[in-house]
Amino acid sequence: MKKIIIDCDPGIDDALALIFAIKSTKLNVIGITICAGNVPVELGAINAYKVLKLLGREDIPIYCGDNLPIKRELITAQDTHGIDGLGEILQEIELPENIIKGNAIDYILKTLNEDDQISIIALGPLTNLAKVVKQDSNVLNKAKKIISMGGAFQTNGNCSQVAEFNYWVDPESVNIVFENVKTPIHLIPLDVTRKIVLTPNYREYLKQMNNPISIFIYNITNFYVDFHWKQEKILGCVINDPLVIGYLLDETLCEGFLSHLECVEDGKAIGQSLIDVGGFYNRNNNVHINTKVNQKKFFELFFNTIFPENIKTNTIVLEGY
């Protein structure tokens, strides 16, 4: 089993990615670290715990980072995910006293220094990882693999004309992280995640399955569906973060290329991902950016992993993709 730390800001699609990863028999989620992004850190921790409780996996430790990006004030995406971060399903819950195990930055530092077989799955802003680098500039190079959901290459942004939300929230952290890696980070940008749409047919299937996990996914994505229709006139909703888990399980889901990435830190284009396609600046390759995805293959893996008891039915549903 691949050992992973999931750094996230739950978030509707983060919650789906957590379910996907924890349900996989090929992944061992050894810890969840919370960054500020979609929601403040405290709320993100509550939402992560809701997922763990749903899955009966409260044994997975949660660690919290700081609420502020490296240089700027936090702007959340609660207009997209709901005030509670999970589609305003009104499921209030208090964290048990001992559920938060410590500081996210300290945990990542300690874990990577003790074990070189850990992969980092970054589903939110890169604040926690940048703060790790500020303490030890070489530590991320001890990770087996780093995969980040962020950026936009040949597509428009989702919070400005050019910027994807995770990288827009804390562009300074993006540059700190990418400047201090020797092995290219695998990037899952909007170019590929925009093709991962939980369609009305898929959502109806989740409703008809009528089990606790499927109903949870159906309920939290209601708010997402309404947002995506108002914002982009999409029927269904784009679920960005689960593609990162799918890619970790099967890299053939996506295709891309090596290049150099830096992030714009100021001005109207703040958060824009600059990909040096032509090699104009003669910089080292620090990113493997994915630009193509097999969405049907993704959903086959997604449904079969989360609902393995329904593989035959999953196949029938997916044939009508």
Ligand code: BDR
Contents of the next structure:
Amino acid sequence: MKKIIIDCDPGIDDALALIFAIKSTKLNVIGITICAGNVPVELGAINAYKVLKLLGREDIPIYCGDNLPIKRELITAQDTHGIDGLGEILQEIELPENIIKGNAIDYILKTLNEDDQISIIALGPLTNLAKVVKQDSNVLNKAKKIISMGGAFQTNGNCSQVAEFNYWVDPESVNIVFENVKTPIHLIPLDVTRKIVLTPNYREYLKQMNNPISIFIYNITNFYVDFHWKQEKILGCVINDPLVIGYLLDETLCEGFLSHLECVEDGKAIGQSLIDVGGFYNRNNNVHINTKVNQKKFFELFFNTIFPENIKTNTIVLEGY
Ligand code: BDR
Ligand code: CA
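Rather than the form predicted alone that you just supplied, could I have the structure of the form predicted in complex with ligand BDR?
Entire complex below, previous chain first.
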């Protein structure tokens, strides 16, 4: 089993990624660290806990990072994910008092120093990872692999013409992290995640399956679907973060190339991820950017991992998505 720490800001699609990873028999989620992003950290922690409770996995520890990006105010995405971050399904659950087990930065530092077999899965702004680097500039190099959802290469952004949310929220952190890695970070940008659309057909299948996990996914994505219609005039919703888990499980889902990434910190293009395709600046390769994805293969893996009991029916549904 691959050991992973998931650094996230749940978030509807983060919640789906957590479900995907935790249900996988090939992954061992040893800890969840929360960064500020879609929602403030405390709300993110509550949402992560809701997912753990749904899956009966309250044993997985949750750690919280700081509530502010490294240099600026936090701008959340509650317009996209709902005021509660989980599509405003108003799911009331009993929260035990101590759902937060400690500080995210300390936890990541300690864990990476003790074990060189841990991969970091970053599904939100890179604030926590940048703070880790500030304390120990070499520690991220001890991670087995780092995969980040963020940036936009040859597609428009979702916060401005050019900027993707995670990198736009905290661009300075992006640069701190990318400048300090010796092994390229695997990037899952909007170019590939935009192809991962949970269509009305898939959602109907979730509804018909009628089990607690499928109904949870159906319900939390309802708000997301309305947002996507208003914003992008598409039917269904783009689920970005689960593609990172899919890629970790099967790298052949995506294709890309090595390059150098730098993030714009000021001005109109703030948050833009600049990829030096032409090698103009002769910098080191710090990113493996993915630009192609096999979405059908992704959804097969996604559904078959979360609902292994339905593999036969899933195959039928996946034929005609
Ligand atoms: C990213 O921003 C967030 O809203 C999503 O959770 C995802 O990580 C997509 O731009
Ligand atoms: Ca996220």
